[in-house]
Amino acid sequence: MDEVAAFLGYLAGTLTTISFFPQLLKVIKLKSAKDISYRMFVLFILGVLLWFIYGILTNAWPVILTNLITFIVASSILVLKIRYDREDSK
């Protein structure tokens, strides 16, 4: 049963993580993230960070790995949003 649970954890985390790649690619392509909410992304990134910490504390590798990758991708989108918003305000 542990193998099934781990598989489901990796699958769920992978699908959740992959869902952010189209947004990242769109932001990079358009050099704009004006429609992305700061509040939503900050709250989301904090939630992902807490899931990552939870994964470490419980030694849950599917939670650790997928949330680490999601944190990096979502943080990249937020950084690009800040960068592009600053460029637009000049």
The other form holds:
There are 2 protein chains.
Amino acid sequence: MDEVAAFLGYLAGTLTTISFFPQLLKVIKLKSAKDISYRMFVLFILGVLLWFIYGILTNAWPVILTNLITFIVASSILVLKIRYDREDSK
Amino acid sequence: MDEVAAFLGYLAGTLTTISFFPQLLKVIKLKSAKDISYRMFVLFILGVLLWFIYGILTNAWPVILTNLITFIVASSILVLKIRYDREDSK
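One more: the block was the form predicted alone; return the form predicted in complex with a further copy of the same chain.
Let us now look at the entire complex, which starts with that chain.
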């Protein structure tokens, strides 16, 4: 049962993480991220970070690993957004 | 420790769920959802559904409840997208 749960967790995490990659690729390709709301994205990244800590506290590896990857992808999008928004306002 | 973890889990779930509401509101307001990719959104909804099952198997209530709400919000966006895309193609 634990193995089934872990497998489902990793599969779930893979799917929800994968769904963020097109956003990252779009931002890189367009060199723009005006469509993304700062406020909502910061809330989301904060949420992912809390899921990561929740995973550590409850010893849930699928939660820890997949949220770590989502955190890296989402933070990359945010850093690119800050950079591109600055360039646009020059 | 368990209570701290549960609190963090609910807070995490609230933040990651909240970050989806602007998308729903935007789709309702614009009566259009052309920016949203079907393929990625279906993957995401499938992922959320698997997180929900993972939560049941591991008895993790924050995971169960917040993914249930995200599933409802994301499915609503998908249903609206199907409806608006049909209307546009008439």
